[in-house]
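Starting off, we have a lone chain in the form predicted on its own, written out as structure tokens.
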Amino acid sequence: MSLIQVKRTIRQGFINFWRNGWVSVATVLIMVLTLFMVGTLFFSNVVLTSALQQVESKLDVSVDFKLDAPEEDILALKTSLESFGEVGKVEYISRDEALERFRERYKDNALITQSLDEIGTNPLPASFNIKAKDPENYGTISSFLKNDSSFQIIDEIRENQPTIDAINSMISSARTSGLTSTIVLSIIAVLVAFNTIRLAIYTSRDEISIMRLVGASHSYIRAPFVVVGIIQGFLASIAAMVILWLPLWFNHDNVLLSFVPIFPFANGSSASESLGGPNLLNYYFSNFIFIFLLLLASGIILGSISSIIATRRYLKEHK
């Protein structure tokens, strides 16, 4: 296709877009909603991934030892754990240190401090807080402890693996829900754009007949309508970027996106306070080009697919 033909194609595409003004606007609005959901899904994934990382950083395996457990046996187990490949860090809290921490924590509670004084002995056990290199390894660490020869000095092992499994399941369900909503809206957008292009084709049916009579190829006839789809996707992506930016700009304290249906915060707490997530406004600007290209590509693909399907069907029906 020559440069002159390309210019004519683009010009005809803009003419077709403006000729069906309100229908084109309706199509762009539907595509904006779809791209908005794509952007929402993107930011939701950022927040959920950050939340999971924050939760994982707080997970550990806690081990309480029997009160009569010899300290040398406890330290020997600590050395054994530190040499275990899945273990990242082992914090040992002696009985005296546990008592000191307990007193400091409840120093303003006279009833508890008096009760400790009346007991006269230290009722708190020594313990380990064990961090794994990978959150998936906590079960392996627990099995290692249960099978170790020093297991008889252990009173209780508290695992947090069920917590991380539950959070993973919740996040997986949230992502699936968001993806399903996006797919449904994408189908609606394609159908609306399809009908818009069909209307544009019907309006230009005489021109198409003339082009076919003079031997124009199907690709040449189809090109202006594909341009219409690209224009719709381009405008929709710009509008979606603005709509995504607005809630972030109005919520300077980084409140989680109000349009994200996954983690609503009715009490108005910020995402950083509740989930330890990133500042989404800063994230938006630092990844502006990538997000815009993501929405632009999605919009152009939606518009182009609907245009190609509509023109192919029309040309097939009117051979």
Second form
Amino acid sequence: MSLIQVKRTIRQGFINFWRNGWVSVATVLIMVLTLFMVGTLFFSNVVLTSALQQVESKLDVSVDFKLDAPEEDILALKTSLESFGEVGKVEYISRDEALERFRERYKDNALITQSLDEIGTNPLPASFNIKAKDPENYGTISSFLKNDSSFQIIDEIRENQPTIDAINSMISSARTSGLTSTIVLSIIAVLVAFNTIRLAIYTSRDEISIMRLVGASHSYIRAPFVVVGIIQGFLASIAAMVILWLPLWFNHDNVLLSFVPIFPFANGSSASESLGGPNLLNYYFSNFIFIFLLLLASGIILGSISSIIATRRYLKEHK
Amino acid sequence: MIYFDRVSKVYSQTSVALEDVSFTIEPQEFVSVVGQSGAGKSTLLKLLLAEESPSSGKVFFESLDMHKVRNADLPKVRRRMGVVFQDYKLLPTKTAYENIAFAMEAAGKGEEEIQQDVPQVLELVGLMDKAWHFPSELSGGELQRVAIARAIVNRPDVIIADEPTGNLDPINTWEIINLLEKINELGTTVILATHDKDVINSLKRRVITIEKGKITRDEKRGRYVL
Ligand SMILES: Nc1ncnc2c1ncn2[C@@H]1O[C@H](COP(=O)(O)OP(=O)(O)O)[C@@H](O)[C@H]1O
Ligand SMILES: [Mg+2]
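Can you swap the form predicted on its own for the form predicted together with its partner chain?
Entire complex below, previous chain first.
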């Protein structure tokens, strides 16, 4: 195709788009909805993934030892744990340290401080805080502990694996429902766009029949309609970008995120803090090109696929 | 150049448009296809254009079996046939010039070639002064001349005209027939379907007569006999 033909095709595409006025607008709207869904899916993926990482970094297995557990046994267990490939870091908190931390934390609480003094002895156990290299290894580590001979000095093993499983399943169900609605919307968008193109073809049927008469090739006849689909996808992706940006802009400090149930869990503090700050607005701007290209590609694919199907059908039916 | 080999076209049991039709057309011939309304003239031309497929028999354009040509290759073959209809089939939103240029664009011609050829054909059909008129601003005869200009601008091997004078008064009819003769003299085969007795009798060219889907006469210097 020569440059002049490309120019003609694009011009004719704009004419076809323009001629169908409101129908084109309606198609763009339904595409915007679809692309908005694609964008939302993308963002929620980013947010949920970063939340999961945050939560994972806070995961550990903690082991409380019996009060009478000999320190050398505990240190021996520490050494053998550290030689383990799955184990990242073992933090040993001795009974004295535990008491010190406890006192430090409750230093303003006279009642607790007083009763501690009254007991006279240290009621706190020594403990381990074990970080795994990979969150999936926590299971292995705790089953190692349970089967080890040193199990007798252990009072209690506390894991938060169930929490991470819950988060994981939440993420995957969020992804599934997001993906499902995206697919459903895409199908609706393709159907609507398909019918718009059919209408555009119908409006241009005289021109098409004359084109055929004078021997225009099929691709020549189809190209302007594919351009219509591309224009629709282009406009829709720009609109979707703006719509995605608006709530982020009103949401500088991630207020929205606090509505997502897993975030308060992370620390009980404010959502943005617990997230370690994947500020979505910043994210939006620093990945602007990528997100735009993602939506643009989705929009153009939606639009042009519809056109290709519609024109193919028409050209098959009308010889 | 064109060869119909025992062609039949049955639209439905009650509508048999052509029955066992065979004939040959040589290059640069001027052939009139004559018959009353409903005789099957348009069907015959549609078969040649591969707009319809025959129920039996074969249609050849040179060595090409028109109904074995792949759908995607059909446009290329059609560019070698210029078509003219009773109702002109011009685009109302385009001027005479643009209507003709449109055919060249559709055939993938470049801007320079278009700017050179369109005035030439407008000159040939005598409409240079009306180049920028819209169809609504032209008379029936002028419209048909624009349509002929469009049909010839891509230099086809054959012009297929289906009752091109059907809507015209006698004077305009003559202008159109003269134009077709002129095009034929310049070397293009012309196939003219008509039921205009005066046109046939004055042409003194080959006439194929169709009655109820069958060829009843095929004469070198035919007359209108129905
Ligand atoms: N698409 C069609 N479907 C059914 N019958 C048709 C169709 N086109 C033409 N016919 C019939 O075929 C016969 C020949 O029609 P046509 O070729 O148009 O005749 P002409 O052009 O000589 O007037 C007529 O009886 C007409 O009713
Ligand atoms: Mg007819």
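Since the model is a prediction, treat every value here as computed from it, not as a measurement. Residue numbers count along the first chain shown, from 1. Between two forms, the rigid core is the largest collection of C-alphas that superpose within 1.5 Å.
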| query | finding |
| --- | --- |
| Core-aligned C-alpha movement of Glu72 between these two forms, 2 Å or more | no |
| Rigid-core frame, C-alpha of Phe128, shift of 2 angstroms or more between these two forms | no |
